[in-house]
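Next up: a single chain in structure tokens, the form predicted on its own.
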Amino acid sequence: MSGGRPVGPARDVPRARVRAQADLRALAQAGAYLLPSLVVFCVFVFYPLVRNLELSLYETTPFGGLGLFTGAGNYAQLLGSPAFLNSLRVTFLFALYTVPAGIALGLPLALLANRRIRGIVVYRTAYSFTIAVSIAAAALIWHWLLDPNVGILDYLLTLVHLPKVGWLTDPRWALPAVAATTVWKDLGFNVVVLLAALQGVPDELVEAARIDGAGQWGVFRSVVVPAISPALFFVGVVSTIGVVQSFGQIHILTQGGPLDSTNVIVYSIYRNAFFNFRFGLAAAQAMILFVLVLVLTGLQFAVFERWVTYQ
């Protein structure tokens, strides 16, 4: 005791208690702010996920009720099904056709949109307006363009004396045609994200590189690409997740055909659930899709994030 006041550990106890109470109040306040979002996630994400997992372990009635418990039976049936394995293959090809092409087209368009010239706002609007176009509208536009009778693409082929192509009826061309529709629809999003990243590149770095003797390609490779690498990585991850879940354009353009050449896993889920009324099997496919998205995202983080430069 010194002057009737405790010192040492005895005095630290009230302070620790006060800090603990303050931390609890801060945690409760943060929880109150997060509660609406947590409720939405629980109702629309976590609960459906758990119910879907339960449904995948059963054979179901035609109305979706739980029937015979099969455990991993639905998963074993899918992994041994040539049709399901084909849908996985088509899904991978679809992502391979779409994601790199979207980035490869979006980056040069964003570079052009980043130039300081008169009327550039009109150009930026023209290449970003597809954000406002629904996938149904985009699919209908491309259905008209690819139509073998009135489509403009086949008309252009006839002008140069080339045979018409069954863009949506030939198994060799159907998947690339649907991929082209998807690339066009997502191009506006890619351009906007990459343009925002380009406008954030410090002018000082660009000027310093030019003073050091770097040309246009050197500046782009050594300064611009590292600076926008987080945006490139973001576009790649988000585009992959979106493409793997594509449905609308496939349903409108090809309905999974011809000869299952565009029957991606999401469309296979739709057919099993609402045509074959095998809801347990469709739920098992949805769980496999969930795992597939997780694996693809994890691989992208493991492989490509090492080249991302965070400032």
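Each form is matched to the other, and the largest set of C-alpha atoms that superpose within 1.5 Å is called the rigid core. Positions refer to the first chain, counted from 1. Please read these numbers as outputs of a predicted model, since none were measured by experiment. Compared with the form predicted in complex with the partner chain:
- C-alpha superpositions between the two forms give a turn of 11 degrees for the smaller rigid part relative to the larger.
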The other form holds:
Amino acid sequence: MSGGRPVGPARDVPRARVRAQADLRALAQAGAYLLPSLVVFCVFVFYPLVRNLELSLYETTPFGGLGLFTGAGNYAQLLGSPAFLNSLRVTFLFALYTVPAGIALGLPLALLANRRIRGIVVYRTAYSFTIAVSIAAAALIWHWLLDPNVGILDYLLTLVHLPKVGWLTDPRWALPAVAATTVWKDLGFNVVVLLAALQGVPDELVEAARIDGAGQWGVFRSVVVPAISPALFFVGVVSTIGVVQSFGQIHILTQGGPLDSTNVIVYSIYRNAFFNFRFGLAAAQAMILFVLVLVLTGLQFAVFERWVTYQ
Amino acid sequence: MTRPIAGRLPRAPALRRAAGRAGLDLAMVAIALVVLFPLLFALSTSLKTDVEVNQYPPSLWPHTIDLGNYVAALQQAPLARFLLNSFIQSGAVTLGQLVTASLAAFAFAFIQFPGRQALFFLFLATLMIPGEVTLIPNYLTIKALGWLNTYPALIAPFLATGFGTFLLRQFFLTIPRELADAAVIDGCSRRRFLWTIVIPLARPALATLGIYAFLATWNQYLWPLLVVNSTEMRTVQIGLALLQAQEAVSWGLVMAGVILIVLPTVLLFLLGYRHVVRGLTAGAVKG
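Counterpart to the form predicted on its own, namely the form predicted in complex with the partner chain:
Up next: the whole complex, starting with the chain shown before.
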């Protein structure tokens, strides 16, 4: 109510000032609730982000101090270095081996887990079980399965009269072997997300397609896939970003070898920073990884935008 | 004897469909076994004696159940100490995230303050920053603080969560505003409103965040590898991996260790399946 008689304590105070005071009070109150999170974010997320950028522009001392300012020197060195280009190539191949296979295996399992039969919850639990397994545990199990002396995989090969394969010591097989471990470990996640999406497909939609004479495959292709495309998109993006950041399975299975055939970006950052003590160079690698992750997200958005149907 | 049962015989297509269903049932069991095979085989091997583990060809079942590997893993490794460290780290991080995320989500959901949008966006932006970019500076910070080989190094960096704040805020927004207004009229302070009304209502969302935080922290690898290098401060994942990296590894011992370190997360997964699923799909559903 403007005009009229002003009531309450605000009698002589201009309205704008009252508002400003209320805003300030709300800000102070909200600030108290936000402070704990903000402190942690400032110290362990925002400050290090800036600091990492700064480090990447310097030649650093072995103790992480700033030495000579080199500007884009570290970046130029990386982009001209065969080792770094190799780590980019390996990371790309690793994603190529892992992400499509993960979706190709996850989708049929999710479809089966979406059947309406008795005891289905047992299957759902089994198919998504690897969520509960850490990457270290997964890598240790597979290290043993892939062992040329006591591993079951090479034993199966000898059963069908094939020569044994040094899965983790042969440069041709090491990356596929690490990828297989990763696909197994991530399978549970893919099943859970895709199953949740399948459960959201309306029955009426499927029924309508059936009545229109669509077979199983027709329903799947023209009804189910479009309906769950946001989840397929989500799994694709999240797996790619996750795979590009892989470290634990590489550290346990191959240490980047043999012959750098599994030396993905994160592993090479780790080597450069904590073995060669070249923090500046490693920081520049991390910045490139950061940009790569952002670009990947953007690229997948652009590609999927064409056929992803949002409800 | 022949009785006229033709009328009750299922027609061919129905028969085919039933056979198809049975085949599918069978396939589902087989697939479950294949997916779980690495874990089941690890469990079986952890119960074998050393002699049997190294036997060729490998045996599927242990001839005699032997718990020696578990005893050795807990004592020699010493996995018992690693388990304690991981429980302390994961417990503290989970508790810390529940508190900081509840407080922040409360401010975003219930207080109208200038800059709310921008600050919320800042919280979400933390989700876009991969850990590798902050890894080196954070390591240098921890080192400068003299925190290497301590619990604070394992806990402090993870005491806030953009994801958790987002998750809880979404839930808090479903609490009717009238409830908040009524509480204010009744002279209830904001703090009391949070603790006596919002938090109890938000128990499902808090459980989701808690389980998610515990799983993620328990399974951490790179960060604990960097900030801890003394045996007594190691977490389970690193402790076990380094055990395997030693020469003359006993696979039976390592598999016993694997079973021990996945046991807590498997239990959480089985008991809180609904929450695990909700945590993982929050991004997919909410977009």
